[in-house]
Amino acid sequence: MPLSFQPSPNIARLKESATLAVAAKARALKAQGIPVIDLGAGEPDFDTPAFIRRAAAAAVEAGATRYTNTEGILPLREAIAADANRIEGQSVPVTPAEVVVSNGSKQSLYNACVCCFGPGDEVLIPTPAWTSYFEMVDLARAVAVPVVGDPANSLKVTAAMLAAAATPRTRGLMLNSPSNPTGAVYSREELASILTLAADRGWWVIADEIYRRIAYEGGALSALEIAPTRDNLIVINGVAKAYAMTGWRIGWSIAPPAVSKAMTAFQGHTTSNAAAVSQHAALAALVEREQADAAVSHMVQSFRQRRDAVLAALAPFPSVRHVHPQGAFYLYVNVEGFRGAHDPGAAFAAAVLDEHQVAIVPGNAFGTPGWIRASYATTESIAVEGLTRVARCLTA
């Protein structure tokens, strides 16, 4: 008799990635000759930069094809390192024993949760916020505790609302800034009251950064430069997002030496090293610093342009309400009430692929079901157009 798959208590609960079935809906329409605007990414749409890629080419014919250390190559780290210490305010150097190397931001984050986390912990989690968060958490058998933000304030919460959701189970938070899905990013003021008080109660702080540098009005504040002490703070970040590295999947946690030499370990035990070419190519994202300065900042002001066209292209429909985008580059709107829905996110998404050929990211992929994500990283006349077809469906 053929056994019958029963999936086990780790994945029970286990949802599929929501930003990744928009991406595939898209891409099937699309190969049936369906016309589909897609902004449901959450992936540049530039190349990595030509000297990022000639660092990987000639890494190859080098030999960078075999296993590094699990923790990742010492050039690299060295690297980070002392990117890290290039931020203002901190009084006490990160040192390489302190950086772990993996296959993606998304590797650190989870190696994180698993590693300071177990069953019967709660961990705060700023709502919206970027889908994965919420599975890892569960994936770590510890319960993850939504706090919605503020409409009012870009959906962010304030350290009283953390604490206000906290009890004596509370182990940790997960901080995003800029954000995934708001764009939101948070003020010095903002970042430090919410430091302050999860060093007081004794949390565990992730700070997911990698959007960090695609920020448009003064800039996006590191952890780093805020955080009261390290003692309690992990930091994440990696070279996808803001050197167009998305495939190459190299990310990078910053942690206290113990919580790193347990992220090690466990890392050895599932993925090992992160590959080894895209290693170096990372390295040179680091130390090849004006020629990765003059290509952020291009892809960064194209964002901007594209985020200023868009919000201009809404200007003429007052009622659809969203987030201003500060970071990142994402739209996110407001459609509470949409024909009456009971998940109105998911009846607009619906609605607006079929009847306008827009595929988006509905609101309940991050925990707040009254809104829809839509991405604008891509061209800038698509996506005007995207979102004038999202106004047009929403104000129909």
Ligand SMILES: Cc1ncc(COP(=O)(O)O)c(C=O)c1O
Second form
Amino acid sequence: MPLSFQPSPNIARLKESATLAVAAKARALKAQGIPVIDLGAGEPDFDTPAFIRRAAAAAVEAGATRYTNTEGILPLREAIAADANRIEGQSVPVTPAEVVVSNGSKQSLYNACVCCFGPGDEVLIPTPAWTSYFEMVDLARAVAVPVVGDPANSLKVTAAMLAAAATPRTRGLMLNSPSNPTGAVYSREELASILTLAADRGWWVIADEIYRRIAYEGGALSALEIAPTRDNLIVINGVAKAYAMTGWRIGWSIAPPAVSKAMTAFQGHTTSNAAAVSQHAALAALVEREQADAAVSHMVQSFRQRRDAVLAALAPFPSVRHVHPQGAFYLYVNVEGFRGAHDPGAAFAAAVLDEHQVAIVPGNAFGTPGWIRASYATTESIAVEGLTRVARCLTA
Ligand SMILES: Cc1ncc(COP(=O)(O)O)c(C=O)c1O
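Can you switch from the form predicted on its own and show the form predicted together with the named molecule instead?
Below, the chain from earlier opens the complete complex, with every other chain and molecule after it.
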């Protein structure tokens, strides 16, 4: 008799990515020849810079085709430490022993959750938050506790809000600045009070800084330069967003050596090292400073131009409320009350796709059903046309 699949308790609660339904519908419309404006993307629309592609090709020819250390090649870990040490304000420099390279920052985030949290532990998640945080915490058998931010302050949370949501079982929190999905950036004071609270309470802080270099108004700060101690801090970053390298799958963590050791052991039994060739590509992105900085500046400049264009396109629709994006490449728009729907974000996503051929992501994916996320990681004219249709649909 064929074995019928019953999901194990490990994944019984795992939700499919909420973006899939919209993406599948958008694909179906495209297949029928209907032109869809896709504002669902979570990745830069640029190619990986040529100097990085060339470095990868050269590395393959030079033999970067075998297993490496699970934690990554030493030159890359040294380059990551050196890159972190370019951030001012740290009293103790980051060392390669604190760095573990992984198959994308997503893996580093998951490794950190598995290593620091366990059954019954509660993890505070400033919400809206990137969809995978909730699932990763759950897969670690811990309990994700959403703490919804203040709409009057770009949906950010404060230390007081986190303290109010804490219980004796709280073990840590996830931080993400600039934020996916809102583009909000935490100020020095906001970060300092949250990091001080976490240090006082002995909570782990997992700081996801994957969008840190994509910031428009004075730059986004790293927890590394503000935290009163690094003893409870795990900083996650990678090359995907800043260097347009999503497909190369390289991320990393900077964590106390004991945590790094545990994360390496866990990764050693799951995926081992990240692809050798990708590690060499990431190395080029980090050490070829002049070329890398020029490429990043060019991309950030383009994102900023599109952000400004999109905000200008929304100006004639003053009733359309949104978070002012200071980083990343997303616009988070309030759709509360849309056609009286129970899940306004999902209803709006369906309507704007059916009636205006625009694909966006409903806010329930990020823990706030009254909102939707539109990405402007596309050409300026497409982003402007798409957001204009969003505004029209919302105000019709
Ligand atoms: C907030 C956030 N963290 C992490 C990731 C994962 O990035 P990576 O490609 O490095 O795994 C994403 C990707 O969308 C993201 O938005």
